[in-house]
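A single chain, nothing else alongside it, follows as structure tokens in the form predicted on its own.
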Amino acid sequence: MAAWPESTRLIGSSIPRLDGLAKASGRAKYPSDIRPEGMLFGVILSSPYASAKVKSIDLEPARKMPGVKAVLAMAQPGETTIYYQGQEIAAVAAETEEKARDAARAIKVEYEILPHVVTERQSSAPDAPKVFNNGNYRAGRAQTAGKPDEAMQKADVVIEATYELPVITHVCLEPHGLTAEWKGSDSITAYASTQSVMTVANDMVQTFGVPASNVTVLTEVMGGGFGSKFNADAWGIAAARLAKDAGRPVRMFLDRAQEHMIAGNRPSAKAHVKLGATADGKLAAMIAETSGTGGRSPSNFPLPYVYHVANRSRTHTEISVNCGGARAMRAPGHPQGCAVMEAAMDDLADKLGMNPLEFRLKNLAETDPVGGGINRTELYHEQIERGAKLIGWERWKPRGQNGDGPIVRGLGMALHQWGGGGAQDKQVACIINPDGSVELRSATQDIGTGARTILAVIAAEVLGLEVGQIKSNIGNSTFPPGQSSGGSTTTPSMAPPCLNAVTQARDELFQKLAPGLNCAVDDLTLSGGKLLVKGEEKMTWEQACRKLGVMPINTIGRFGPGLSSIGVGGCQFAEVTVDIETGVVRLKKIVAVQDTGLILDMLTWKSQIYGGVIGGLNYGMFEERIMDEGTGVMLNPDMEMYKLAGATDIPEIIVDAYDTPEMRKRGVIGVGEPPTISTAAAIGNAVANAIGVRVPKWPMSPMNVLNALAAKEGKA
């Protein structure tokens, strides 16, 4: 079984991505700019209401509309409840979009309009109508351990706070969709925006019958899924359906209003918590009842979090309302306990009188161990160290002394934690030809992580080569079963398959060249391109290929233990100014310390720390789904009143990577869900630090900040 190297030539280098002059020169085609001949135009008509009954559906007049070329009901009369604005009602196939959305808009609904609940608040109220039949709430049990009533009657300090956070949506800049194309009566293409063409085929075999071998699901590239892209959808079954009644291929793809409706969220999160300390600083007990809503969907998070806490007790309660359902946002969960636990853990240091980096050191667990035999809470002391140098810790000062202009600073920190593992049951074939050209294979994907550049910079380090000269092919549901991209899932379960496969191909390229080079197969190596005997050159790896004759070596590689691992740490730090006659508060800097054991290519790597840093800035300053309560619309659903970052929103940022010997031997381990966990956290402890008083309710807008600021001065 393959090793990873002990001295590497590309592995942990910062390495170009195989696709990045084609992205950035718009040379790439992405899944919805794919226009198969005679390709059609598809629109979902959804519902206005947030509560409803359709009593009857007339899709006559769509049908006249003049290119119209298939229409389909997607709710049934006097069966479908409408439970979210945004739900499928109908779709239309037609020559252009323009003539589709007007068909669409042409289709006749009947509803019988229902009440509604869409924010927690309506949901809550003693007459508030039912989501469900059994009610709007359902409360977990308890979950307890110690004695966190007689711990807290103990305590010599304690808090108690509530702090919110509000359900955002995914913004995915390539919108959720497929463009199905029919080639025969029992086959498809679909070209899909998807993190899994796996399980898209699946979706599609399942639905329509056909033979899996019958389904090709592509995904050359796609713009951003975040854990909202895993399946076909209800817009891409549509699709495969208008598709097969036109004869012709159709192309769905939500608009900007549907992303945000119906394309998931991350829920929102409430959390009334009691913390406790002794004098000295250490935890002795936390209460917390918390709350969500994902729609009609879970809304749990980890609670407490990081911070080991022997008293504690926890309830949690679903809340139920009329609105789009959650979906898996980059780590779900842990934004808002991290949020939730290090807001508590700052205001309890702040009424101690600690300085809040030194609080969180006294109350890690003693050990925490993780893949690898590492103990997580070594290497948070590390890496709380390297990140306080690089944000100039020694800057911090107590809340309220950050100066008495109206412009104050602050800094602020946060840890962070995730799993990371890879799944065992993914395969990558490793193809040599006779010409020398290296073709790697997989039903993985590429979505904007790296994961093409990733696994041709292993090939090519086993080889000798240049990562240019290798082809990864992914993104094809045909080839060797690969890993859905979620989770940090994808780089260490593809990874270990992939180097195995090449370096089974590599040594049968060698025990084919041995016999006719009269040595032994373990005296050939392969550096610069070229093949070696015993050390010295003898030919170009062209010329050792060519001597395969007409036959390619063709091997696939699986999983092999000890090439991954699981369980990483983080920490992050914020710099913030805040304007306290307006509320504006501008970020001026974010440290990020994270360790992955061993990182394959650097650049990516930091991209996706960048990315996540990005994502959770976004969640910290500006992301705010706004329902309104008497009609039950989403107020908010574009890209102009739904608040993002623009360029000069980003502040410095700094990646530090925790890349030492140590790690790497622990094998690959994703990183794309830790970086974006604690940045809205440690931006909240900053604006807290800056102004002297928390801000309870994310995002940092100016407005939650004045609140704040007035409620201090007893005026809110």
The other form holds:
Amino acid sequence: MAAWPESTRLIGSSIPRLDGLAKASGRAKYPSDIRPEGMLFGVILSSPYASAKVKSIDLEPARKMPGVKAVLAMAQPGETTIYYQGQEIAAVAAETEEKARDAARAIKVEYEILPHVVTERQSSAPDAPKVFNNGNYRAGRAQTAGKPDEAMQKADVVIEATYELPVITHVCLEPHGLTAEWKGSDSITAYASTQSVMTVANDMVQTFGVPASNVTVLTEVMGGGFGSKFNADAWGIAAARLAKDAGRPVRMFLDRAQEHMIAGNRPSAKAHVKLGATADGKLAAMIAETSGTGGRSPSNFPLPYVYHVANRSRTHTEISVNCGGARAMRAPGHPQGCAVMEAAMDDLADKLGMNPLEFRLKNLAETDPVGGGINRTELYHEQIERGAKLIGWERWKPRGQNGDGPIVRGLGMALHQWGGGGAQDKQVACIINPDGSVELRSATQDIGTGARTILAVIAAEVLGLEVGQIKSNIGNSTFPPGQSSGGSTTTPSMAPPCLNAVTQARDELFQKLAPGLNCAVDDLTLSGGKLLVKGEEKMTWEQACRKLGVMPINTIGRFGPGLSSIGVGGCQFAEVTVDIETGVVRLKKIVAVQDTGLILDMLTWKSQIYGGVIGGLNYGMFEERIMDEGTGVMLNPDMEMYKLAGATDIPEIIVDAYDTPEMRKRGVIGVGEPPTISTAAAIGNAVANAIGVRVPKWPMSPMNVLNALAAKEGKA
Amino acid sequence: MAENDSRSPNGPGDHSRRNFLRGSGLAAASAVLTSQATAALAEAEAQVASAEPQVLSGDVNLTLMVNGKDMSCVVEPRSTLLDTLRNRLDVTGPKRVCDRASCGACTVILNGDPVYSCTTLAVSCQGKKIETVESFDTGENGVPHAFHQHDALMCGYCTPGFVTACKAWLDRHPGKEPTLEDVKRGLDGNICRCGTYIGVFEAALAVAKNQKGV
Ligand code: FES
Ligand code: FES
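Mind pulling up the form predicted together with the partner chain next to the form predicted on its own we just looked at?
Every chain and every other molecule in the complex is listed next, the one we just looked at coming first.
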């Protein structure tokens, strides 16, 4: 088994991504751009109601419309219950998108409208209609350790507070969907915007009963998933059905409103927390009642988080609402758990009269509950020290001492951790052709993380070539099994088999060449595009490969222990100003100190961290799904009233790679998720520090800030 | 005042507000008109008076000048420029994301002005010069190259819009080396979900500097 090279030429340097120019020049073809010959346009008809029974569907008016080639009912009259606005009713394929939309609109659907509950408040009100068979909410059993009640009584200082985070949606810029093309009656190709070509392929196999060997799912590039794009989904299957009926390829991508309503979301979180400590700042007890909604999907989140509370009890209640189901979203559960825990920590530190940084250091858990049991205590100490320096924590002042207004300033911090780690059953093929071209193949995909590029970096490093000489061929379900892009597992799953495949291929090449060169295999090395014998240049890479005759080298690499590891964390700091007259929060600066593992490409690594921070910044400052209790509809299913940061909202962001020799020894780790976890928490703490009172509800919108200020003045 | 035109594809352009008033018909409805807007209104009225009103329906044969080439297709009067480019002409650089003039992914340059093609009717673009990201110089002095080098993209779906907005800004401010604030305001009509803004700012500053030196 191969090991990561001790000294590296490419690994860890800043290498522009392989597909960057194609993307930046508009030439890259995304799944939603691909237009096979004869392609039709598909449209999904969505339910306008949040809760209803479908009584009848008349597809005929749609069928009769000009340009319509296939129509499909997705709901069954008399059977289908509508659980959320946007739920699929029917699908149409037509010659143009305009005509398909008209046709979908022409479908006659009779609904029996039922009462709905679309907010947690509405769902759990005492007189709420029971709209779900198993009730609107389910209280879990208390998870208890130690003696929380007793310990709480003995605690010197106790805070009691309620914190809330809203449902947010993924807002992938490329909508969910695929283009389906049948080749004959039992062979299908799908161009899918997905985080898992293999899962989409499997969905097609399962649904249509076609041989797995006849299904190809292609994702050359794709426009964002963030955890919401693993399956073919009802609309992808509908596209394939319509394509079959019409005998022509069908492109089916959701519209923006459907994206918000049915393509996934991050569950809300509400936590009523009692947290107690001894006078010298040791956590003594936590009693938490939490709840959340993911539509009808789970909403749980880790709590306590990062810190050790010996005596604790926690009960989580799942609340169902008539809204689209939650899906994994960038570090599922962690941003919520982090915000709740870190808010409580800050509030308690304030009551204790302690610097919240010191208070945190005193209470770190020695076993990392999610990161493979790593003791992160020391790591956190060092990372916090670095972060504190970068943000200027020495300027920190207690709440209420940050200016008389109207503009006040505040600092906040938060810690995060994540598991990640690599799957051990993935493969990469490495092909060295006699013409010197090198190709890597695997059924993984690049969702914007740089996966394609890092595989090529590894190959180029081992073969002494330039990154551009490697064809990194991924995003094809028919290639050797690759990892789904989720859970920050792609790099730790794929880098080891890639290193092994390329190392084996190189060794095979050496074995073939050595006899002809009258040298031992061990005498051969590759560097700067040349083959070296005992350190002396013998021939070019191309000349060496030509000696293969007509037979390429083709190896399959598998996972190897020690090349990647599990467990990743970091800390973040935020500096804000708040106008206490308008409630407007401005971000001044964010510092993110992040575990690195062995960095493969510094440029794409940094982009991951910036991207995570900006995702967290959106969660902290802007994002919120707003449901209308009266009508049951989403009020902001767009990109105007569903707020996301634009260029002028971006503060100075400092990314600090915690890149130590020990870190590198761990091998590669994934960092897609960790850096997005603690940003919203740090921002919330900075706002509290600035205005002297906790804003208990995210996002830190003017309304939530003003409400908190009013509550402080007793005017709530 | 146009400097404050947040989320306008015209960014800190010189007459974006005026165009906006003209385009939206708000000018006619607005009770308080600045002198600039009054002038714009007069100009718009003159234009309307000089042009015969045209009623279009059904399928329309359309020729658009895209990236220096005449391209013909059949559209409906309601078809947007974006859908026409993407669905009819296979010009897929501009992306459809919000479809409501909020995100900038569909930005194209129309007669020198950056516009959201998702809220521009294709039939209104006949005889106009349409430039999309595909036509930009991909060499070392071009905007795409700078985006590539500074990793100003991740999934890349927003990127054509950012690149186009950036190119349009540079075209309108020849020889000017923008500040970070200029860049932020100039690109405030675009949204990136992956969070590539830092790279985007670096790329925009670098390309401006580079072009100034040319
Ligand atoms: S798609 Fe046109 S602005 Fe968003
Ligand atoms: S790079 Fe993915 S949305 Fe901007």
